[in-house]
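The chain below stands alone, shown as structure tokens; this is the form predicted alone.
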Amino acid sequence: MSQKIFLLILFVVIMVFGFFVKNPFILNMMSLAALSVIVVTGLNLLLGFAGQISLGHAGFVAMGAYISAVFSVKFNINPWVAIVLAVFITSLFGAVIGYPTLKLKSHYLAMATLAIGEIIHSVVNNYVDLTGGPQGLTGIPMLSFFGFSFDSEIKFYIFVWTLTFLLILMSINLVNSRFGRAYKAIKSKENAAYAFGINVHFYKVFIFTVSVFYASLAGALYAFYLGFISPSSFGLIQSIDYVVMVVIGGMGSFFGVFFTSVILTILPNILTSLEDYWPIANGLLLILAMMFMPNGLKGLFKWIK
């Protein structure tokens, strides 16, 4: 079965599930899971296909959320326009910051991206006049489109999951293009990619920008969905959670990453009594996955088959 056919079947299942489930809490958890899938799909392009690590992706989610929210709340800009501006600014920032950063490799790159994420987190946490600081930013309006308001869980659920599957389809098309073949070459043997005339640095910056685009879009939608954002949602732990989702799902596997994103987003929200221990659990999952399932769910599925 091709990836696109399986994606279509999965989309139908998700839509049917949304129409039959009436519980607002479940729909809320699934909508938040969709936003995680968007972020992690972008990170999977960077980590799973280009072989470049990022430990600061929560920072780019924060940029998308805060820039769009500030434009809307402080400057009274239309929410959709605010989202477009936020995604454009964050993606441009990703391209600019990625140009020097992606000349680094391995743990040096990991530390650089971690620092970028922490700087962004520090800015939104301390720029109280604009972002609300640790208390967060409130009064973010609800999304509406020509009089149609996303004022119920099921409406936003249908919208966000439709967008999520379109973005996954876009990623699949990208990977199956000549760009995708270039990234496979870069991940496999960077020096060989150079020898074949591939502009390695350009491709790295491009995929990093695409990954930041996904993260910032998810962040902007998150802000307008909840109507409130605070720096605590975009810290280092969240960045590591995204990496864990990619690794356990299987780097380079769209559907393995899809399922782990949904599961690892919903579980912490259900098991609230274990919230303080969740970072430990994520760490253990990552260690066990690297030891016994280095290819994640993708490798497990292949072994079973």
The other form holds:
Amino acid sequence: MSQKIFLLILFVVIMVFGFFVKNPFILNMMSLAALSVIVVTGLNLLLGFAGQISLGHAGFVAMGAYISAVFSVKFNINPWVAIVLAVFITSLFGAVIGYPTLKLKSHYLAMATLAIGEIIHSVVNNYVDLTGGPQGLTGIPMLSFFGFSFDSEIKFYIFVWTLTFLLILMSINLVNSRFGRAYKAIKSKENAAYAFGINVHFYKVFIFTVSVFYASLAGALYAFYLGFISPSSFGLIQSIDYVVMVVIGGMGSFFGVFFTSVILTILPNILTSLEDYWPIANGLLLILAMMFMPNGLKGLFKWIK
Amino acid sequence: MDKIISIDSITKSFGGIKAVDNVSFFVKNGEIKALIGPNGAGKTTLFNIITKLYTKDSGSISFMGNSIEKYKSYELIKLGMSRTFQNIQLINDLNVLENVMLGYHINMKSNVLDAFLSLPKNKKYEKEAEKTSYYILRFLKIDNIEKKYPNEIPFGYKRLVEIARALVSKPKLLLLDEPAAGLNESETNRLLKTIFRIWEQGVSILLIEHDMNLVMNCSHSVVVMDEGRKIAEGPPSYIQNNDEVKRAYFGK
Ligand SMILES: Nc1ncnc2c1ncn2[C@@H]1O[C@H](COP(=O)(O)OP(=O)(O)OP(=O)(O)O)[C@@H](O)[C@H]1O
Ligand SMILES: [Mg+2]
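Show the form predicted in complex with the partner chain, please, the one above being the form predicted alone.
Everything in the complex follows now, all chains and molecules, and the chain you saw is the first one.
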């Protein structure tokens, strides 16, 4: 079966599920899962395909969320315009910071991106005048579209899942193009890639920027969906969660990563009594996956070409 | 312009050892030139300097009459220079055809937007790349393995796929780093014919090789390196009887 057909089937299933499940709690959880899928799909391009790690992606989600929310709440800018601006600014920031950072390799890159995420987190935490600091930022308006307001769970659910599938579709397209081949070369044979005419550093910065774009877009939508954001949603733990989702999903496997991010977003919401143990469980999951299934769930989706 | 590439006084050291020591020679247009020498002579290092994967300490290189000083490694393939690697560099996540298409990367004019949205331009160049790559596989008589992945094909085929990928960009100069290493006799004979057929297409070839039979049978001229230095140069018959060369190979 082709990737696109499977994606279409998945889309139909998600839509049908949305129409039949009336429970707002479940719809809400699924919408949040969609936002995770967006972030992780972007991170999968960077980590799964280009082989470059980021331990700071929650920081870019935070930037998307805070910049758009501050524009809207403090400067009264139209939410959609605020989202576009926030995504643009964050992506530009990603490109600028990615330029020197992606000259680093493996654990140096991991450390640098971790630091970037932590810096963003602490700016958000400490710049209380604009961000509200640790208390968070409230009063973020609801999204509406030409008078059509996303005032019920199902409306946002349809919107965000449609967007999610479009973003996955775009990623699949990219991977199946000459750029996808180039990134696979960069991932496994970086030196040889130069000889094939690939400007390796530029390509790395580009895919990093794309993944920042995905992260910031999810962040901005998160802010307007929940109406409230606080720094605790965008810390190192979340950055690691995203990496875990890519690794367990199977590096470079769109569908493995899809199901892993849905499940790993929903589980902690259901098992709220285990909240304190979740980071531990996540860490264990990562270690076990590394030891026993280094390819994650990739194998499960081998039949999709 | 009778020289396709001219290498002048190239020197490169790693720490204390001079891997390439003041080496000069050129490859004539339409020539097959062999570069031989014992293990560690500096042959691959010289290839890496030519293709700018390593920076040289001193010396200069000009390709088709122009200095390549100002070009980056990833720009050389556009000028018409491509190479294979001694330790095969096939991408395991890509099948044989896709590996060859990778060599066509720079010939495709589709941009990232075309790719993201799968626009007609992207499809057009994908088709073109597929067609050209398939044509090259057929030229090398390995089109039967186009859908196989590198770890599913015999070693001898890998060497040919590596060559196919370097050929698909239609280079003017092809740099082959030990294409016969690891091949059995019949595979080597087949490679010899293949090299001639590539050369017949007007491609100049610089060939690193240990297999003396192959070198003596296919090259117009031979350069011999030992411990970083060029110790002899001339037609195969001359090299075969050169004392300096014999000493380099057998005298230690
Ligand atoms: N990246 C590097 N760092 C340090 N030393 C190197 C490097 N590359 C090559 N050398 C050294 O340079 C010398 C020449 O190596 P090179 O690989 O060019 O030899 P070669 O002629 O290709 O040998 P072979 O026939 O075994 O492939 C060797 O002593 C090698 O150890
Ligand atoms: Mg060598």
